[in-house]
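Presented below, as structure tokens, is a lone chain in the form predicted alone.
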Amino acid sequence: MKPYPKYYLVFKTFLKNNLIGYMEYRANFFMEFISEIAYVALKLVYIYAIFKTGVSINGNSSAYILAIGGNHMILTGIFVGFFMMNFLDLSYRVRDGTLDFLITKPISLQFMISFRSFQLGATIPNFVIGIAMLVIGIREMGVEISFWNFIMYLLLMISSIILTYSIFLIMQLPTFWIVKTDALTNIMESIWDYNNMPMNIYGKRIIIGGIFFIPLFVISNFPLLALTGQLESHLMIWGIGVSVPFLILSRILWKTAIKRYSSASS
């Protein structure tokens, strides 16, 4: 337990340094904010069109599609703001040898790689608009949210964040073998967008694979299903527990991958 306060202080320092950088270079923050607003607006176009027409897609009401789009946007804000740039930065550090400077630090290298940079300008639009969409969608559905369902929603959201971190870190680890992972990054972004719609619009085999093999559908579908009281108990247990083995797997694969690193500057 002794290292945990140290990691908290390091995380706090990373966050503070990013905030200082934003205050010093305000234009960067506003450009990041505006570009993310534009990206969110493009995603809203087809979700809004579905909501206004009131069409049902494979049994999913337009209000439910709006709500799951909002939940996906909340998670996107967390993913883009806290993880994505750090994962993308890993390839560059391996390529130019600057990973050396982090290896010498008296703290976990995985921790340094994972939480060194933040994109708060990208987090805010996704988070605010996502919450608004979720609330409007739930209200239009006419669903009463119980305290138990809300607690399960929060637990599944935490599990979803851990899953997001684990899966997409694993997808970046081939950089230690092939160095350039631009293609993997494009695949990562495409896979992430799979969660923008209800999982039951896909085929049965894809749904099973997206729940039990590579649990991408757990990330944004399960929390909303739990919130609206539609998630079965065994799936709720799976959704909360599956993040643990994936986090362990990401740690094991990280240790294996880092052994392949040879400094570009040596």
The other form holds:
Amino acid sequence: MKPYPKYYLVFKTFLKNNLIGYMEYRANFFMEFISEIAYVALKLVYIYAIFKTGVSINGNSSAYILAIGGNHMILTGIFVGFFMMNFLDLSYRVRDGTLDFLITKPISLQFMISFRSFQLGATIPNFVIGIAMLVIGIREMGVEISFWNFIMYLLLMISSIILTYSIFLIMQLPTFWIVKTDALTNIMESIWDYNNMPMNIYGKRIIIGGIFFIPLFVISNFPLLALTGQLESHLMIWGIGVSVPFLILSRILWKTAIKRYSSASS
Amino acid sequence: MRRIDKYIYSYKVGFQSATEYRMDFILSIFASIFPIFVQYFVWKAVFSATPVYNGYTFNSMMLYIIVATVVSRFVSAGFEYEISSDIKNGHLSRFITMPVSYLFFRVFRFLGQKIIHLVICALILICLSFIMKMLSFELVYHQLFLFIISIILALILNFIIFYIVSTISFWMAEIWGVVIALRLVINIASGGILPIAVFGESIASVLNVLPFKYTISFPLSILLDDIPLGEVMEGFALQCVWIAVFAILAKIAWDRGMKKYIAAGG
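Structure of the form predicted together with the partner chain, given the form predicted alone:
Full assembly next; the chain just shown is listed first.
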């Protein structure tokens, strides 16, 4: 069997297992859904509070703030729905040694860890409300969106997803050294929400660090800037290109970290 | 054995558990620094345009957010999943057959935990107050005693609110999503995230009628706003009234729930 169809087949099986799981335990789907709606509501509260002030923040109109909140929510749907559960699962498996079961499978361990479970119940509210906010925000801003800008937006969104995966996988890797990583997870979630706001509210040094060292602001901020035609072309190239070295970096660090695995309790 | 001895024992169990997991609590407060960082930049940008907003300046807003974070961690319940698991897995049966009141077991265990949390939070607040002093924030020290009373009442009120939330387990097998959602919504309504006044008059007037502000917003206003003694006394009275109301509701919910209880797995 060639390697790629094999991965595709395994991925399809994971997806199928998740859907079967949902049909078996329907309550879980609703619980994901309800809790995620509350998180979405929390974000809306922040945006509403800033809206109420009626001031433009460092030159960003309130429409732009709405749009960036929406775009970040769409990516949050992907982050929470596709990556987060798997990353959390990694630290559980390292702690109780059940990573053993996966390590012995004849398929990439990183692949097995990264794509095993999905939280579609969490994705739906983020997608629905996020897209609505993005559309309303863009319409309120009154900018014309060219075809070219839209293509760039899509490319930068794909790059954002790859960066999300790489950065947050790397952040979860200390679990191989320190066993209890609950606080790490909390910090991870907080850092994720830094993108909830336009990046230029942060200081100059933080912006530069967040674009060029840990390209966190490339996620969410760059796609919207490109869509509204405010992103300079060299930053656009950086935004699309930077995801590749980060993906490679996550692979290298993964390989280093996995050597630390001591298979606890067995 | 005296009647009270068994509850003193539950108190010790709570105390020991909180001593054991003290780092977890400290780290959870530490992790909440990260969202404050975002708040710092957002409000700095907002207040650069309007120096005073709804009675808040940048300094008083940040002070509120920081102290609210610590206070909301302190009054937080955190036993919802334990009660839910007792109900779902049938462990509650043990308490039915033993001459122990489940409510008092939970109350004393909670108090045991909170003693440790109190020490941690007090240390953090003392450290903070020195830093605040350097940054020329002013706390209202002469009302510290009243603040402590209000915090104790807030703790009791919050305990009962979440005790009622936990009883949902009698009717639903899975409640984690509901718990997360209610925690967030109640935290927002309590003023644990932003001052209630920031949401504008119409929303604030609703939140002022609801009981939740007596868990966080009211104690904070004693410490930060120097509200007159008459208002403080009125607040204490309302805290007591709400405690009484919720205690009755908790009793009703628990009694109804016990009729539903099926002692699964027992």
